[in-house]
Every structure is written in structure tokens, then in C-alpha cells.
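First comes one chain, alone, set out as C-alpha cells in the form predicted on its own.
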Amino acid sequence: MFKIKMSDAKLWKNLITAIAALVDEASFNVDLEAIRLRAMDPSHVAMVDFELSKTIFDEFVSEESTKLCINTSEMLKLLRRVGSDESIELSVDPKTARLNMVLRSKYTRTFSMATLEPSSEEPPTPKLSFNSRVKTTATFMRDAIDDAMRISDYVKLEASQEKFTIESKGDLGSASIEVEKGSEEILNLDVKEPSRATFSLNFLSEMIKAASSVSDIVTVEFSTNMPVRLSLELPQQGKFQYYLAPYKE
């Protein structure tokens, strides 16, 4: 049996939106303590690592470990008009294996959607060490990435003990966004050694756009020519991280 209730349906929508930035078919692992998802995009360039503790939910019933696979686009269609005053309830019909979704506010809306065959493959947690860690506002990252996209399809992240730089170069111009340690946009800057790496803006922009709807704070961790990890700060116990492989120039 699987059943969960959450008072903030909009938070659930935003989390699914952030997952959908990389994954079309999401295979959630549900056990007695949490809901988890670790999945790569179809090109195996990026990964999402997600976990919500049962303490976040108003009700969490899971009698055994199970997998729940959904089409994220289809779920978002049903969540399109979710308001900030709505609660959400999700449960699986044991007879039909369909996912039932109930949205409650001043009135009740009930939906049913098909579940998919769960994927048997789950990528391992990347074993990475990061030399640079930048804790910043999601708004700053979203605006800086948007500026970089006007110039190129790729962006270089660079960190020193004094500043964090986002830079892009194209055939017709360049853009450089610098923010110094101690500014209101940089909440923490921890650099063991200067780091720089280049990433695809096609992926990074989608991640940052989705991240800004989930969290006001984003932690960016990277080392020279190594993958970047973006960690979102959730309001309660939980984890939401993106990983993106570097672009080899």
C-alpha cells in the first residue's frame, strides 16, 4: 500500500517540474522512511538525485519497499492549475496499479493516471570531491545564466577565494558576470583551490530555471574540468541535487 498527503501541492508540482527538466519517466523508490529518485537524462550527461523524508508529509503510508514510475509530463498536465492553497494526496490503486491524485482546496479535484514499468537501472551516487563551493541566491544564478545564454551555448564557471565568475564567449561577443565574496548574492564562498570548468547551457539553464521555483538558495560545487553539483535548499528534510558533466573544449 502507498499513500501520501502533503499540505502544499504547489511544492510537489515544483519538485516534479525540477525532475522533469532531466527525466521524462521518473522511477521513485518508496520505502518506510522516504521517497527517493536517482536518474540520468537520456544522453547520460546530467543526473538528478532526489529524496523526501516522510516527515515532510502530513501522511505517509508505505507498508513495503516499492517502485513507482510515472511520466513527469503527464503528471504536470494534471498539476497545471495547482494553487498555493491546495493540498495533494497520492495513492496507488492495488487493483489497477493506477496512480490516484486528489487536490483539495475550496473544492476537490480527483485525477487518475497510468503508472509505467519501473526502470531496473539506477545510477550510483557520484563519488566526487569539490574544490570550490559557492552558496548563492537562485535569482542571481538564473539571471547570470540567462545573460550567458545570449552569447553562447556554453558557460565557464570560475571560482577563486575572492570571487565567483560566470563567463560565456561566442563568435559575436562575450559576457562576464562577477560577484565578489561578501556581496549579498554570495552567502558563502569556500575555495580550497581556484577552479574552472565549462558546461552546456542547454542543460544548466533548464536546471537553474527549475531550481529557482523550488528554492531561493542554490549551492554550486565544482573543481577544474570536473562535474558540477547544484544543491537546492529545501524547506524541510529532503535532498535535491543536480549533477552535470563538463563540456570538453
Given for the second form:
Amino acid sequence: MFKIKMSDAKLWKNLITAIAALVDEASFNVDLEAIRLRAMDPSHVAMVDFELSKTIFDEFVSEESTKLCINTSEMLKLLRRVGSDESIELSVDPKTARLNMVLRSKYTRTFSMATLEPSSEEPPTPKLSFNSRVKTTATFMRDAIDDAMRISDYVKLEASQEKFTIESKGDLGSASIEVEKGSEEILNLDVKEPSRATFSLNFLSEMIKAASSVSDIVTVEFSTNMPVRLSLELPQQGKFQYYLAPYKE
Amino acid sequence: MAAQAKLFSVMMSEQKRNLCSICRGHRRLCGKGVCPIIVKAETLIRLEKSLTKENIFGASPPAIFVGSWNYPKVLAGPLVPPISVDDASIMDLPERWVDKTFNDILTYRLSLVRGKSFMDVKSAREPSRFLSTFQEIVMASRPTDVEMWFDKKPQLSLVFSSREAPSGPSASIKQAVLTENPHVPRPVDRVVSDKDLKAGEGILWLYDSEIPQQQITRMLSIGLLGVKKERRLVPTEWSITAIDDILGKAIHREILDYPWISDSLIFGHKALGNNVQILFFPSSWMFEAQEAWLTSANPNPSPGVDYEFQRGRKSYASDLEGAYYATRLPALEYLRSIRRQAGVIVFMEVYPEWIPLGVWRFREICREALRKEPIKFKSLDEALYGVGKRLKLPLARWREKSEVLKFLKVQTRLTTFF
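Form predicted on its own done, so how does the form predicted together with the partner chain look?
Entire complex below, previous chain first.
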């Protein structure tokens, strides 16, 4: 038995959209303290690591550890018309195993949807230490990735003490987007060791697109030829991170 | 919906690869000593002479043609053989053509006289008497006797298309009547009479009810599917690929839940101057189709390629077009039948003897290949080597164009970093 209530239904919708960028079936773990999800995309190239602690919710009733598995695109269909003034309440009917979703504003909308059998095991998080940490605006990342996509289907991230560079090369040409320390777009540039790694734009663009609707700020962390971690800023005690495995050099 | 329908229109590049559709037997661009089209056309001129009257009577397979020329005011009409045949249904059933000869298929197709009538695609919502008759023909699962009257004697103008099979002499229809009651399968009747059922859902329902794909394609084409207020005629060449795509998408969603296959597998079949080799390897779903046209002028071409990863394509497969969707569907059908997912690469070779008779041959050659026992390999590299031995074009030519192989080679997995 569990029931959670959040005043900002739009945030919930954006979070589900961001999860849906990688997984179709989302298997949440709900315990006494928080709701969590850690899942890889089916090709095991990318991961989403998500957690919202009970303090974020207006109401959080959970008597035991349970799993809640839903189809993200089905849920997004129901959330399509969510307005900014709406609150959301989620609960599972233990008898029917259906998820009830109540959206309240000037009127009340109640949806019921099927839950799924929880499938795969939860993966561990990759063991990584990051040599470069770039805190930047989501808009900058989105625009830079958008430029890179016009050239190629992969992109090289490069960080030094002075600047952060996004580069792509294709058959037709190349693009290089540079932002220097001290620019308005860079909130923090912390580089222990110059780093560079190459990533699939297929994944990265989906992630950045979803990220920019959740958060204005994105922290990009990576080391040479190692996975990148993108952390979004959530209100209070929340965590939303993406991991993406690099191309081989 | 209009944009959606046009999504599957044939672009110049697809048309160009089908040499005969440009040359049409005039210039012998293919370099073949004898142009099969001219030979066949000559026999047809004889058939044309037998068409002395301005009316014909025969059993429509059933078959229909909706042109794309002049869209949205298109030419539509039924195909009827003016001669008596034992089983007319084979004349419009590519599902049964894969073991036939060029001569057989050309004979089926060119004996079909095509009635033409200008129609607005939106008239499917309030069908005229003509269109109602055409629709009745298409609802039938068996050949149906039809009588047609023309404004003049049907004339032959050979048109070859990359997508649909050709047809014989044509003329404008003055009148068309069914001379028997068509036999309509129950699922067809149900989908057609449901005025609120979306086209996509109707197509899946028909497919699951084992209505042949060709009949579903005809139904979409003649405006029998979809919410009544939105129904429209869909040019035959577009509807062929639209059906391949819609059915493929539905199966794609289903197989994503299945476990990976454990060995690499090769299936292959050669027919009608085409060689198709299908490689399955252990992976989450990804699909790539490569197509090479080997001509005497260029025996070592660079293949065309389109591909998708786990979640499918969002844009039209603009390099391979119809061939992409026609081969993806059988690959997905196979995976569904074994309840597994896999990575798939389809290698298609088209040899100079091929005459452009339609995209169905890729679909049906694939299905034929997948009915056979596969050859198993322990690794993807061994399997690729195996595929290479079954193709004329050297493996390196395919490899250098493969985005899926490139992805497998360069992309690391997160699991390496746990």
C-alpha cells in the first residue's frame, strides 16, 4: 500500500519524460523514505539514476518496501494535458494492482492504469571518479548538442582549466562550440586533469532534451575515455542523474 | 493524415535504382542483350489485339490500383483479366510469387486490364457508385466476377514502379458492375463497418485475424480503413510501405520485452535475380538494411543503407525507402515467432537480370529465407565471414557502410564500468 502526493504535477510529468528517454518500462522502488529508480537502457549503454525523498512530497505514505512498475509512454499519454496549477496523487489499489492517478486543479481528473510485473534486477552504479566537472546551463548544452547533430552522430566533450569544448566531425564538415571559464553559461568549471571523451549523440541529445525541461542547470562530469554523468538540479532532496558510456578511442 | 500518407511516397532515388522504370525498354540501359520488357510487350500487343471490344468480363483476383499521379485527384480502378483463368487470385498475390519465373509474373500482371477513373482521395468518406463498387471488389477474399465498360479499347502503356507490380492495358471506365456477390471475410466486414476504428488499429486487427497482407494493403488503398470522416484513397505504392511499417512497428513494441537470442544466425534465399541474406546476432533490437544494385556497368557498387536502434526510427528511411520496411517486417515476424529479440542486418543484392516488379520480392524472399533452417555461429565475426561468402559484393563494401557494426565496434557498455 502506498500513496504519494505532489503539488507540482508538471514536475512529475517532466521527470517521467526524462526517464522515458531511456526506458519504456520503469520499475520504481518505494520504501519508507523515498521513491527510487535505477535502470539501464536495453542496450546497456546509458543509465538513469533517480531518487525523490519523502520530504519533497506533500504526502508520502509507504508502509513497506514495494516495487511499482509502469509503462512510461502509457503514463505520459495520460499526463499529456497536465497544467502548471495541477497537483498529482498516485496510489496503487492492492486488490486490482492498478495505479490510480488523481490530478487536481479547479476540477479533479482520475486516471487508472495497469501496472506491470517488475522485470529486471536493478543495476549497480558505475564506479567512477571524475576529473572534470562542468556546471552549465541546460540551454547552452541543448543548443550546443543541437549544433553538433547537424554535423555528425557523435560528439567529443573536452575540458581544460580554461574552457569546455563540444566538438563534432562529419563527412560534410565540423563544428566546435567553446565556452570559457567566466562566461555566463559556466557556473563552475572544476578540472583536476584535462579530460576528453566521445559520446553518441543519439543518446546524449535525448538526455539533454529531457533534462532541459526538468532543470535549468546541468552538471557534466567526465574523465578521459570514461562514462559521462549528467546531473540535473531538483528541488530539495532529489537526485536525477544520467550515465552514458563513451565510444572507444 | 495527408502528410502521414505522403510520408511513404516514392522518391527519385528509389525510382532511379529501378532502371527499367526509367528506360522502359527504349534504350537498353541495362546492357542486357534482350530486353525482357520488349519481349513481353510484344506478346502483350498480341493480347491487346484480342481486346477488340470496349467491354470486358472476368474475375478480379481481387485487385485494385490507385495511382499517385495528380494527387489528390488520383486515378483508381480495379484490375480484371479479360481471359478465363483457373485461379485469378494468384495474379495479385505476391505472397505466392517467390518461386515463380519472371515470365510467370509478367504474364499474371500484364493480363490484368486496369480500369481508370479520376477520384478525389477524400471521396472515400462519401463513396460514389464507382468507388463503392471498387470497395466491394476489394473486400472480397476470393476472385469476384466483374464486368467493365470503357470509353475506348484498353491501351497498353508499360509502367514499371519500384513498389508495386505492373499491370496490363488500361482505359477509362464508363461503368463497372459486380456480377456476383463477393465473399467477404468477417473481420474485413467488421473493420470496414466500424466507423470509429482508427486505421492503425484496423490494420492490426486484420493482420491478427490472418487476412493476407496484400488484402489489407488493397483495403487501405481504396479508402476502407480508418475513422469514417478521415478515410481517403491512398496510392497503391504508398500503402504498400505504410502497411509494412505499421505492422512492423506493432511487432517491434512486442519483441522489446523478449530475451536476446544466444547465437548468431544467418538465413538466406535467392530468387528472381535477388539475393537476400539476413544476419541475426545477440543484442537488444537494432536493425539495418543494406541494398546493392550490381549492374554490368558497376559490379562493385557502394550499398545504400538505413538503420535503427532499440527504439526504432522516427524519420523515413530515405536511402532504401520501401525496401527497408519490406525487410524489417519479416525479420520482426521471425523474432516474434521465436519470442526473442536480436540485432539484425539484412544484405540485399540485386543482379542485372532483375526487372522492376515491385518491392514485394524483398519481403517475400526474406519470408522464404526465414522458413529455412539457419546456420549458427558462435560469434558475430564468424557469422559476418559466413555472410560474406554468400554475397557477390565483397564483405568490406558492406562493412564500411554499416552503422550498426560501427556502433557495436565503437560504443562501450556501462556494464564494463561496474
